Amino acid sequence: MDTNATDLLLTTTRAVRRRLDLERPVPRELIEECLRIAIQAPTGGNSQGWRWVVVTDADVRLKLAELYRSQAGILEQMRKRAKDNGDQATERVYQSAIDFAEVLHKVPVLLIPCIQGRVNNASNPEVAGLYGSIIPAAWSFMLAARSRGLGTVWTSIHLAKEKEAAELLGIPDDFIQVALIPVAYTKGIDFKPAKRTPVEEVTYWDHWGDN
């Protein structure tokens, strides 16, 4: 296994908003290829309760984007909070998300990962097990997409309107949506690792606080 290639993929799969090509169609076969990789991810008890709703219809994308935009005020509150705290990097992220909301309907593919089950009144292990059975697969999809020249971004703000989205898409009541992942070709592939807090500062050995 080429660890250099693997490390490059893992460290440069970014949340892409501004560099998505909104004009170039994404072939259905390419999405299916990425999903075949995604479903190789581990899942709790080998339940494989995942389902994937791939939205390409322009009218449906528009309606999903409208649900998303109806919650954009939350993004503005977060942007303002970051600005008031002098956190310019975080402010830029939220501003990017706000701007992205206005063009979301133009993204050629919107992917909604779903998992069978509900977390109402569930214990922490149950919640962890449920989300742990879909998030690894969704991340595998995003990595596979990146390796094929596609950009993605994990969004969740539409989940405040999950019921409306479920009605729009015909998602059964016993399945929950965990994200909305826009997918498009990227303008260029020269993404770089992000600035992060050094691992030595966020890792403890044997006991909390011990480096």
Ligand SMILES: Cc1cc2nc3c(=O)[nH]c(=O)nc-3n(C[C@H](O)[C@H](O)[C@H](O)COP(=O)(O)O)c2cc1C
Second form
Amino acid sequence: MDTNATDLLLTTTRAVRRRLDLERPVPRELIEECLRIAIQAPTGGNSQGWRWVVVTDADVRLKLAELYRSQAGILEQMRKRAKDNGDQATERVYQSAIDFAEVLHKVPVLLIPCIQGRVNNASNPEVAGLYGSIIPAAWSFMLAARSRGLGTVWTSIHLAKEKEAAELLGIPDDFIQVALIPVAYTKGIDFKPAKRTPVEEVTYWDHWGDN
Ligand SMILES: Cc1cc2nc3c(=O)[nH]c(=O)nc-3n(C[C@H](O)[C@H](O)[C@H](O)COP(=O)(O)O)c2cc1C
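For comparison with the form predicted on its own, kindly provide the form predicted together with this ligand.
Below, the chain from earlier opens the complete complex, with every other chain and molecule after it.
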């Protein structure tokens, strides 16, 4: 395996908002190719309870984007909190998210990963089993997309309007939506690893707190 290539992919798959090409159509076959790769991901008991709703219709994208924008106040609250804390990097992230909300309907593909089940009053193993059976696949989709010149960003704020989105898209009650992932070609393909808390500080060996 070419670890240079895989490490580059794994370390540079960023949340892309400002550099999405909103004009260039994304072929259906490319989305299908990425999804075919994504569904190689693991699921609890090999349940494969996923469904993938790929939204390309302009009217439906607009309605979804309106649901998303109805929740954008939370992004502004978070931006303000970061500003008050003097955390400029986080403030920039939220400003980018706020600006992105305004153009969301123009992104050519909006992908909603869904999974059968619901977590009301569920135990931690049940919650972990449910989300753990869709998030690895959704992330694989994002990696496969990146390696084909597509950018994505994991978003979640529309989930506060999950019911309305389900009605819009015809998603049945026994499936939950876990995210809304906009997909478009990127302007340029050079993305960089992000600054993270050093791994030594967040890794413990044999006992909590022991580095
Ligand atoms: C669970 C989760 C929820 C997120 N929700 C949103 C969102 O609603 N809107 C948005 O623009 N970005 C959202 N993001 C993207 C994060 O802001 C982004 O991943 C983070 O700032 C790190 O940037 P990076 O992915 O480029 O390293 C979300 C990411 C995750 C993992």
